[in-house]
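Coming up is one lone chain in structure tokens, specifically the form predicted alone.
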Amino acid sequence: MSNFYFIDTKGNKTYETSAYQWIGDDGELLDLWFKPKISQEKFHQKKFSLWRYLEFLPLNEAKELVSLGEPITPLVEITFLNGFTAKIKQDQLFPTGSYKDRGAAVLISFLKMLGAKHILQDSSGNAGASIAAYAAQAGITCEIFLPADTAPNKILQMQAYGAKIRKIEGDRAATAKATLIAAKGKVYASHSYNPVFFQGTKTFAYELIEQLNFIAPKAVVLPAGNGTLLLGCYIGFSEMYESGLISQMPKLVAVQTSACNPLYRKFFGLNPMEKINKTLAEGIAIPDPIRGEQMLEAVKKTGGTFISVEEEEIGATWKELAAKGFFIEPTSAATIAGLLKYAANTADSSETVSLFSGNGLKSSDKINQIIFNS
């Protein structure tokens, strides 16, 4: 057995890594067992990119990495109208326009290492674009399943990379169900099911700690849809904390919207949602995230919390940031609205960090609603 393997989240059954193994034999979710050897000296590599952290990734057997030139994203300090100042990582600057490229670069490199030739994925947004782009770079054919009413500009980006689009009638849940049926016996490059994706998103935590001179922030405010960045950060910060590289675990603060906030409600013991409403922040409008329990556990273990924001707060925050020169997608504005709400209701919100998760060019339809109230 190599120095990494899959392990199910319930019965502790282990599996050798395989491109076809994305779920347990009895339907259990899988995690990746991997314990990288971490030291501050290992951070000082020559590559100024995501691959700076290659030693901390489960790719030691890879002959070739799949890359589109992933940058170390800038960490900028922004002072908001209410006087609050926070450091924001600009992950909207990744090749396809979102932080999902972190996970896609590592997952597709992993699948290529294991010999994958064709993959399936389901996403109506950023994850689909990322997987399609990196599959194209790897020479792997790709099918993307998505709801039939997905915004045309998002479909266009996926098609530009050569992905074959499978439109499914019904909501996001219907799409997920159809994909699971189609994925049996195939390579399912899921950003939610395949735990290797989180090995990519954990690089956000590594970058941030290095940019802060190895001093962990008190809190990190993150979007909470399927939890790919939240869980990746939990893995990354945990690895650094357990190795002694940082002296404290940052609190993870998870942001959802009042239109779709199942985990917020569960965290605070509120009644479940009666219905899902439309939201500007469609990127985190996930009514039943498959790793919801892990997301709740990560937030609780770090002493963090959940924040729910209103549509008006998302729009106002987007406009404030646009006036400062930042053109971000509304889902990013929702996260920053959550940051501002957290700061307003926390005694000491200094040393709090967040991010711009996606580029505004991906969401022109939603931005049109914000600008023209249409």
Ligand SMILES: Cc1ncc(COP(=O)(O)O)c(C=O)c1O
Given for the second form:
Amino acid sequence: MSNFYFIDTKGNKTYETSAYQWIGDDGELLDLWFKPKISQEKFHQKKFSLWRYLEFLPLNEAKELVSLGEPITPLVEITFLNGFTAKIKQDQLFPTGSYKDRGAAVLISFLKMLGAKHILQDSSGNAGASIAAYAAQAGITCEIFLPADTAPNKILQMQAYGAKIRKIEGDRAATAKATLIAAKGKVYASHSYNPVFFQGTKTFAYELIEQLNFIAPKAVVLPAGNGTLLLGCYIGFSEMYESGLISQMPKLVAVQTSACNPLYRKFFGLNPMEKINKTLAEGIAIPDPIRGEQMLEAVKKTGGTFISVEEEEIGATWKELAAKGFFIEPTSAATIAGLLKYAANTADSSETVSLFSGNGLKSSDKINQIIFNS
Ligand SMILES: Cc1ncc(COP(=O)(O)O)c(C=O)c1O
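Alongside the form predicted alone that was just displayed, please also present the structure of the form predicted in complex with the ligand.
Next comes the full complex, this chain leading.
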């Protein structure tokens, strides 16, 4: 018997989990109702991967897990040029080069458990690469919709995994629209609609707390695009807090860029954005995140805040980290620029943690711009 089900975000209607159910019948977003019983003894002591937390994932009926060898990502202490020191989780070390593998490993295992044979997904980059890789590993065929101007290296990576690519002219919203039409009656392995993706990203919170000897940090600084990590962290920290495993909820600090900061503006009651500008941080340039209200609520409930960073700060932070030997995606440098800004404006920024969300190897176009101004 399943101990989880889908529930619409207004809380009115519940649905048995099915691979085809990624949205409520009346168009409501779905959450997963799942209350795993959390205790330290249930951590799988012999598995040094995200499957260490398998007991807390909605996979109790899975005959096999779809895995590419997800590491426990190192928590590295870095001292920045301004003297500030923070612990940074190295999520760029995942098999496809980003933390999205956390969500994809769990979502594709879940869809396989439910019998999916073909999936579709839309993404402008890393989520598509993750879903394509895990679908390949699972023997599930996969179609990815993406904006025609997506970074060529990211398209190449998805093609390499055997995904069928559907390039859509226009902006990210045009791709989302085309996908929603194509997804009717199909298995839509969406990283923002399907709530099971967030069950995977919540493993970031579990790992972090274990690495910190079960003492919650005061704040965690996270990217805020579609909120897949932010909301996953909110779920994970809440589960641990409610079960008494940690004694405080970390503040969630969400980073956007001035080029595209719809939630930052809402949070501080500013006028809405008029247009999106070009940004080095393509991964968080989401003008209308579908779970935006949930993201705002998670930040508010934890006493956190939003930070908006400038292009110059992203470039300078990227260069500072590269000079230390870290080759990360410019989107990841935006998060770290946000961390530095948060630290500079917060009385007690000790015990603040963040992450490198993606590997630089597939962002040569943006990195060229940073290094050579081209
Ligand atoms: C490298 C990287 N960092 C951060 C993000 C932000 O994503 P989200 O807010 O959905 O967690 C993305 C999204 O694609 C990404 O690729």
